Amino acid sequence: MKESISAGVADLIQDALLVYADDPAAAAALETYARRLSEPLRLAVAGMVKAGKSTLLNAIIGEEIAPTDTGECTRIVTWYRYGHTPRITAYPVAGEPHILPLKRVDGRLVFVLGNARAEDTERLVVEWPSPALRELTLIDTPGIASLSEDVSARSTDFLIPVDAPSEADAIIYLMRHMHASDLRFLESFRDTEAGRSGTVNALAVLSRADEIGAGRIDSLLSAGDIADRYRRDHSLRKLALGWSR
């Protein structure tokens, strides 16, 4: 069913390209849609600082390749896509892209920026031969509502651009507790091109569930109760497809 729907949409785009062949702006937009449709789903992982984004991303990929500390690289939007050979490419705000050295410390991948600063780097693209990335491109984003306005702006500018569609097709949004900033972000993403179709494109996850209740043995049971309560919240049901923990 999924393949037949995608094929039908692809055919519609090709028909539209013929109709709007004399309209450069419309043709360019349609070509972008055609390219996006042929690519793996772009799934962004978002949330506040230390919500557990990189830990979840590593779990999905099946390897410890996303940094989980609070270093420079966690302040940069980082794409993880499939590649036959491991490679890390840095895309600076100004200048040409360049390959970063591959380095592991205690089995974990380390990004070596050299003399470059996080604020001077638009994005990092990690190509990795993980089967999980064949049909899914994961995007790790800096913490939202960070004490650093620059860090927080990197995520919002990428996920909720002012004058362009979001580069993410859907979002996994992690939260340890429900804050007003979480709701504002989900509402904003709902207002972007990704959400205007009426389809909810966000999945909310109650993260670091083992820490709920001061880490007692029944922490995960308590987390399940909290997730169920959030799932029934009318103000959230229109913003997130579902809740998990």
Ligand SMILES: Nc1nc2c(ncn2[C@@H]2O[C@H](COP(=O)(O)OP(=O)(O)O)[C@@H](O)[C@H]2O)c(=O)[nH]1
Given for the second form:
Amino acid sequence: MKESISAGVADLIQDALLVYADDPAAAAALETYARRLSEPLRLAVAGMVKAGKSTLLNAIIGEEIAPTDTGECTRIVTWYRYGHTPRITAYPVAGEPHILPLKRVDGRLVFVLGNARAEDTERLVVEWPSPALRELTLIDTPGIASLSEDVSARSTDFLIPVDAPSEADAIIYLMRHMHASDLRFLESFRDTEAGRSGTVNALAVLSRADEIGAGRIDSLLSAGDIADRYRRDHSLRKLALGWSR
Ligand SMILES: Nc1nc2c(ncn2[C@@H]2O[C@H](COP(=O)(O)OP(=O)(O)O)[C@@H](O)[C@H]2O)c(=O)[nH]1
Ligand SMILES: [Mg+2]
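Could you please show the structure of the form predicted in complex with this ligand, as a counterpart to the form predicted alone just displayed?
Full assembly next; the chain just shown is listed first.
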């Protein structure tokens, strides 16, 4: 967001706080907005299993820390945010948060949950001293339309909560080919509780584009043509801010 727009929104929130001084619920919501405005943008990376979410996340962070190729094992929504010292915190669905050991295999983090089950862990927060994370908090989400309904539901519940605005400010939605579940997801991400506003916060990306056409030399060009076609399609265009490869 441009500096001047952020400053304008911050002023507006302060004005609203004065108006709603007698309404604790409204004031609490406004305080949350004020805090979020001063934090880095929260960008979630979503898509089906093996779309390349964790790989993209590592590329943005500039270090290969997120586990990749773990299929259904990455079942927990995992936040990557800036911290002076590396630290992993597990937030259980019920109970107090606790610090996990910093285990790495070939550079990538291994989340050691001990006796806790993945289903009982609401989120993992990785703090990491990567300069890229000063500007951007990244959120790795379990695969949409996973074989396990539970895993898939965790991502949809997080990205499209029924009774609250999404905790993510924007999402990059990765897909290898357009699949019915990709469309369903993009449609529901647009129709949030906040109503069917014209605002769209998703960027759809054709991932692993180098593999299209069995990895021929022109595969990236073909992927570009497909992205163009989606971008021009009337019904697809309105689902995302843009289509790219
Ligand atoms: N050829 C190719 N392989 C990729 C690309 N991105 C990811 N992969 C591979 O696809 C597999 C799944 O990637 P991963 O990031 O774990 O997917 P996730 O399940 O969506 O998090 C891994 O073996 C990656 O190395 C890409 O752009 N090109
Ligand atoms: Mg992954």
